[in-house]
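Here we start with a single chain on its own, the form predicted on its own, put down as structure tokens.
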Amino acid sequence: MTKSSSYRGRFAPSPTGPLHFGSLVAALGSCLEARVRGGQWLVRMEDVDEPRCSAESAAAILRTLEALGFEWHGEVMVQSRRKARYREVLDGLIAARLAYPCACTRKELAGAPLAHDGAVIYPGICRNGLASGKSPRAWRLRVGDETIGFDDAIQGRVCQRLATEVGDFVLLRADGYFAYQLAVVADDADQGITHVVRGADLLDSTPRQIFLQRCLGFSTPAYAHLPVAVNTAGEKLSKQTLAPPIDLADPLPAFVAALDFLGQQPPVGLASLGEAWEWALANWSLDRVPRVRAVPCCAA
């Protein structure tokens, strides 16, 4: 594998609870790929959805990463501190007439079809202007009718026609918080991220992000979407599905299990985190990662 000092990857958890096995998989895959490629690995706290996040959870995640032996470059970026930057990006889109105000309520959109990720496919009600007597509640990006496609290093070719599969998507929410899609695109650009290795639960969001990158004149990173760890009910491991936190008293089993989950086939008998890291850095291969969106996990 070619090594490049220009490689910049990142791990960007949402601090809604402690680090669990599913998040460890994303952290380990992104970190190993960056380090084996001779690049940098950054950490970002994606707390743009502030009502669901907490500083305590962010601190706990960092402590767990440190206990597991992770090292990152530079300061941790925190989305909730970057509202002025997101406002600047949104204002530029508004000035370019690429974004428009939307007055629709959830009730008014309740009958609209849903995209693969469960989001409403916006029917364009406010696309040509607000109805008389309506006040803006959110801002949306006006999408084109072309198909956005990209080659994912794990999942293969992905194509999405935004106009029919997503619709004009939200940049600023009705509650005043910036949307994830805008924040992540601005963050990746500002941090100079060249490669995004993350969970496949975000695969369907990627065409939206690529379209927004093009609207803003930003570079598009290379993408690799790791399989998501799911429980026996097929649900993604998360705080909502009661995924247990990583055991800080004995983190080695979770580390080795994450390597195995990612198809790396670690040997039996790795005796310490240091030994496990040494083996992982010497043997990591993205080609061995299962080419599926989800994998059942015994850690559930």
The other form holds:
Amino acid sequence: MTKSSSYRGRFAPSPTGPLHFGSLVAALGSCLEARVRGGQWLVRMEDVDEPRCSAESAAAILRTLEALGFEWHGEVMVQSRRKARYREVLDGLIAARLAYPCACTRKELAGAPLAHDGAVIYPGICRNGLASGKSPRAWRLRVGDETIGFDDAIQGRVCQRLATEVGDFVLLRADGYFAYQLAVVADDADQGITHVVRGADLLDSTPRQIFLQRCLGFSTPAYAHLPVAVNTAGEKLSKQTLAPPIDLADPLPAFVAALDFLGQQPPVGLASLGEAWEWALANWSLDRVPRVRAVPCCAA
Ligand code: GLU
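Show the other one: the form predicted in complex with glutamic acid, since we just had the form predicted on its own.
Full complex below, order starting with the chain above.
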């Protein structure tokens, strides 16, 4: 594999709970790919959705990463400290007439069809201006009519027609918080991320992010979406599905299970984290990662 010192990858957990097996898979896949390619690996706390996040969870995630032997480059970027930057990005889009205010309430949109992620496909009510007497609640991005396609290193070709599959999406929410899509695009650009390796639950968000990058004149990183760990009901492991946190006193079994989940076939008998890292760095191959979006997992 060619060494490329310009490679910059990242792990971007949302601190809504402790690090569990599902996020360990994303941390490990993104870190190993960056390290094996001679690149840097950064960590970012995606706490833009502040009501769902906590400083305690952020601290617990970093502690767990440390206990697992992860080392990241530079300071951890924290989204809740970057609101001024997100405002600047939004203002640029407003000035370019790419973003517009939306007065629609949840109730008014209740009948609209839903996108893959459960959000409504916005029917464009406020696209050409607010009806008289309405006041702005959120800001949306005006999407184009073209199909956005990209080649995912694991999942293959992905295409999405934003206009019909997603609609004009929210950049600044009605509750005053910036949307993940805007924050992640600004952060990936500002951190100089060249390669995004993350869970396939974000595959359907990627065309939105690419469109936003184009609107802002940012370059588009390469993407690789790892299968996500799901429980027997097919739900992503998360705090909501009561995924157990990683055992800090004995993190080796989870580390080895994550390697196995990612198709790397670690040998039995890896005796310490040091040995497991050494084996993983010598043997990691993205080509062995299962080319599916979800894998049921007994760590659930
Ligand atoms: N914060 C997101 C999560 O924890 C990941 C976002 C990303 O990697 O772009 O699911």
